[in-house]
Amino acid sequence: MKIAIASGKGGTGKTFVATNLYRSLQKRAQRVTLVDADVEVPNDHLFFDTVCTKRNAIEELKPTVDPEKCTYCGKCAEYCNYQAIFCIPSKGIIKMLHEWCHSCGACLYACPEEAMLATQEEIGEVNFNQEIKEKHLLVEGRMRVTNNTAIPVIKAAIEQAEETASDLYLVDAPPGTSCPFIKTAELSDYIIMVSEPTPFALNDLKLSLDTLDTLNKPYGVIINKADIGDGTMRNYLQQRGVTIIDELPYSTEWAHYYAKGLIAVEHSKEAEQHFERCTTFIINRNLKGKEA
């Protein structure tokens, strides 16, 4: 079973539940792998001592001119939606802006001279990182600065993640309600959506459910310094149906921790508390699971 922990903006405490879900359901003697999906900023390796013992590169379309062979018809061009083809026919120019090219290969198709080569360009990479002592698997994916899309990463991460033999997979899913947040959601089984009660968290988490919603999805909420707030999140929920997972207070010991790239749950007895309860929802969840 793949669970995404997601959320509707940066910042709420995605990674933060992310990390300490994984290392509080170890302790439940359970099988899981941590796949890092964020992969414009992958950082769940930085909490744990790791050493990387694969890596495999993500490779893209990124087609490219024969110069002996183009005849600077300009046909490429215009049939490139997304104008990553500079061309000047009557110049004689014609340049591929790969940071536009989205591989669609339409360019392939309308070049009358087969002048337009099929090269493949590295676009990311995914690596196995292995815990040193507990030699648990962490899997992240990691997108090359210069590449457009996170897609083609997020895909490869979770899928070549689920060669592992686990029973969980834990995916930290990239913030926000755009294609990266979509993608992870569509590979996942179930989704937890980490919000705060805040004015802007809660417009955020609401155009989130409505996303899941559309992709028949389903999911829960934990909310994150769940105490700071005036109850107007928490109402919404209920209203709405949604299932609350839980409700983590504000805490600075927390904070500390998480800033030293320690893991809650191994120093505080009150998120141990936390996340027991989350982790018995998602082991009972994967059984559900198990028994459709």
Given for the second form:
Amino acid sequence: MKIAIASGKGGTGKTFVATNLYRSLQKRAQRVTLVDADVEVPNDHLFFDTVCTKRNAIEELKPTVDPEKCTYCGKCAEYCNYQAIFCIPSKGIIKMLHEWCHSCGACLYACPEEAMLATQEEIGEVNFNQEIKEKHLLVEGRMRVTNNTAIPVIKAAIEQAEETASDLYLVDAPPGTSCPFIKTAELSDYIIMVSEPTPFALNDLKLSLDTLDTLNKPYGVIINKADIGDGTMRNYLQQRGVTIIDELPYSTEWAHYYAKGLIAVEHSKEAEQHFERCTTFIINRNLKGKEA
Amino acid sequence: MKIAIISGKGGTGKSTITSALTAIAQDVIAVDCDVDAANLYLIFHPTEETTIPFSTSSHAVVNAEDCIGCSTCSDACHFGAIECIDGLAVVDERACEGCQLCTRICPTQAIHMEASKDSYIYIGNFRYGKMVRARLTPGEENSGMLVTQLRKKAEETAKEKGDSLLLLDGPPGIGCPVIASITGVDKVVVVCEPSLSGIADMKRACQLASSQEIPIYLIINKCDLDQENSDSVRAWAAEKQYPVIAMLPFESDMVAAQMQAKTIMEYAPQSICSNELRKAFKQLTLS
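Show the other one: the form predicted in complex with the partner chain, since we just had the form predicted on its own.
Next comes the full complex, and the chain you just saw is listed first.
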């Protein structure tokens, strides 16, 4: 069972919910793995004492040119749909712009001289981080800075996490509503959207729910900092028939724990109670019969 | 001049700060590059908008009559988007990245490309100039391509208007829409929140901007959230020689402005944050 923790707008508390829920679920499920799929800026590891037990490099096809064989005919640039090859035939110039390359391999087919080489480049990594005092694991996808597409790293992190043979995978998703979010949602069984009752976040939440509807994925919402709002978000969700899993209070105390890289449920009784409620929801909905 | 505002981590205050800088500048082209979750229009209510449909991607479509089931396309597809089932190539639209390789190598020309559903770019007027924004159709991908188109439109608008200042509100993260937002800008403002995650993400955003040799300026938002972390950001910035142009404390006015979808400059012009942002703007536009 894979449960993604997502949000349209960034900074509404995805990582806060994911890390606390992970701790809370550990008491109820036999084995939980936290998967950090926010591979552009992965942060879950900052909250736990872990040792890295394995690192898998993620490589993608990033073709290079053999200058001995290249005749600068420009056929590869014509085939490339991403403007990732810069070629001026008359001047004998060719340059591969790897930051725009989507690894489709079209240029390899285009080249009549076999001058295009199928070289691989590291675009990110998947790290297996074992918690020092617990049996549970964090699996982290980490995209290399300057790489353009997060998708292969997200996919690798979520798929490789299955090696940990857990009862439950909590997936910390990337923000937004486009490809990285869609890929994470596609690979998950249930999505928990974390939002906050501001006009910005409500706007983005609507877009995220529309996207999830196009994917036919089941979801529920946690309203974070619920007490700064006036009930507009709650009303909207009720009208739309969306499950509200919990409403978390606005707490400066929890914000301070978060800033220091501490897990709120380990320090605040109120946080513990809230996340126990979320845990019960998840177990009842998704994990019946798998309780520890 | 083109200035992009990014942060790595989401929710650190990018749009809030972009809207404040817009209100200070008065005459700008505001560009909302966070196309999957665009918010600036909620503050600025642009009017008389021109709508430009734009398809961000295309996908392969197989003509069953011409397909001989040879699997040339499915073997070549790097995205695993084509499968030959019972002698017929079947495309998984969502996995298809629109590279067109299959259309080029199909021995019977049985595959063609079709544009995906349209997304929209809007150009309108608002109280401080022109606003250029977009809406990615839910379920559509390739936001980087949309940002690139959006910026083209913004730069055309700038040329027509003879205006010099473009403020670009960037998306979170450091992937393709962020790269598309900052490529070719004059300055990047990185907004940092002094939490451990905020700092880690700010550093990745700075690493991306410096790989393109763009001058970096830092704003520390909610600087009093954690004094120790705030100090460590300043020490790191000093070492990297990135100017810290504003230190914004947590103010209830800032939250109240957000709830009412107003800029802090309009809601509380004399607040500490407003004063800090005025100074920041001066420093940003000086050189």
